[in-house]
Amino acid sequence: MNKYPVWLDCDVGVDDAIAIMALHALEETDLLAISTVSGNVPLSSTFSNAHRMNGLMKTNYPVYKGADRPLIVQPQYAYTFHGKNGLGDVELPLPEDAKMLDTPAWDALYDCAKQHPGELRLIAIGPLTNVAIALTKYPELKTLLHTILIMGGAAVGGNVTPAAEFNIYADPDAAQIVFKSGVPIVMCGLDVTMQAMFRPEDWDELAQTGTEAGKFTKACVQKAWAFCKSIGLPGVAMHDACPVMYLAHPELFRAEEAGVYVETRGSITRGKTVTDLYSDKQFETKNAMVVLGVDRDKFIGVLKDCIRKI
């Protein structure tokens, strides 16, 4: 099987950690490296958390440090959902052999893309700061990437404000650079990710396997679950696993091509992903595949199979 070469850019929180495990275990993907960015928690935590996931999975994926703040706006964090350390306050040991690489994330991404011209899939599941810096510093990069698969945005509504989803709101200026880059984009926003619900019976089943990965999965979602229960949700949405799973199993999803751009200046609409999906007025360019639906049961089934392999 020819695997998709993948670079993962992330702000390692609860659902990022589960997405990393899925990306590692899926037969269709070849994870080449991980870069981290400020987002759910500060960069110091997202960077160390990526190394901690290496330790849990007994892997040695290269981990590169990226931006410690957005391009222009002030940093936003999501401690209520992800805990102070980003992993639901579960303490994973830092591997003794963790390699603290000095190359900035954007430089390492460009070097990797040159090694896989036209083939590299960039999965970005945090604020898009690193990606925007890379595209700006290296104009050639947009011709080297095959696709950017994003967890972010929403065709309708938001979660951090009524208009905006967290990852886009956290750095709307970076998101606008990415959506205007000309690289083919797959946008997995709240429209689809809120359907990808991980429920108590799912994480209980994984914990009962007795594996470290299974036990960690249950433990790390508990803080998020407390928050989700308080607002009436039936589980914890696996936001960041959606673009990972879309790459490997697009048949599980429903998507439509659309034009998507980002509001960067509005006071109450900052970070809104403005799409022409439901508009009589259409943008001139269809720059994104907007994912709108998922077969939840099959999605969670594949996700659990991935975690069982670790």
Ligand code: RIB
The other form holds:
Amino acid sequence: MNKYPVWLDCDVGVDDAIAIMALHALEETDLLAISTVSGNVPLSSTFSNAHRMNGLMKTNYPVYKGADRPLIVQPQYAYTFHGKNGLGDVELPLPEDAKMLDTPAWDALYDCAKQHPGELRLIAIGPLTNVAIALTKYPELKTLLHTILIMGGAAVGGNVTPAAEFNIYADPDAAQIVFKSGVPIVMCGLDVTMQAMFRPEDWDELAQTGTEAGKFTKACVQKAWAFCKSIGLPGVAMHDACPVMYLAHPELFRAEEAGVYVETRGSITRGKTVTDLYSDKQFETKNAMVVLGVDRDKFIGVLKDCIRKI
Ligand code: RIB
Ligand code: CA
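Switching conditions: you have the form predicted on its own, so give me the form predicted together with alpha-D-ribofuranose (RIB).
Below is the whole assembly, all chains and molecules, this chain first.
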């Protein structure tokens, strides 16, 4: 099978960790490297957490450090959902052989894209700071990437403000650079990710396999589950697994082409992804596929199959 070459940029957090396990296990994807960015927790933690996931999966994906803060706005963390350490306060050991690579994420990403011209799929599941820096420092990069698949934004609603989703809100200026780059974009916003609900019976089933990955999956979502339950949700949304699964199994999803741009200066609307999906007035360019629906049961089934393989 021809696998899609993938670069993952993330802010390892709980749902990032689960997305990494899925990306590793899927037969359709070939994960080449992981870059980390300040987001859910500070860069030092997101960087070490990516290494810790290598340890859990017994893999040695190259891990690169990116931006330790957004381009312009002040850093914003998400400790309530992800815990102080970003892994739901579950302790995972740092592999003794973890290679602390010095090449900045944006330089490594460009080098990788040159080795896979026109084929590299960039999956970005944290604030888009690293991606924006890479696209700005290397204008040629936009011609080398096949697609940028993001978890971020929302055609309707928000989870940090009523208008904005965390990844976009955390660095709206970076997100605007990405949406204006001209690279084909798949946007998995809250419209679809809030349908991708991981429920207690799902993580209990995985923990009962007795594998380290299954037990970790249940343990790492408990802090997020406590928060989600307190606001009446039936589970924990697998936000970051959505772009991963979209790449491997697009048949599980529903998406529409749209114009999407980011509000970067609004006092109430900062970080809103403005789409023309529901407006008479259309943007000039349809720059993104906006994912709006998913077959939740099949999505979770594939996700559990992935974690069972680790
Ligand atoms: O809004 C959800 C997104 O913000 C996810 O990527 C989660 O990991 C956090 O980064
Ligand atoms: Ca994330």
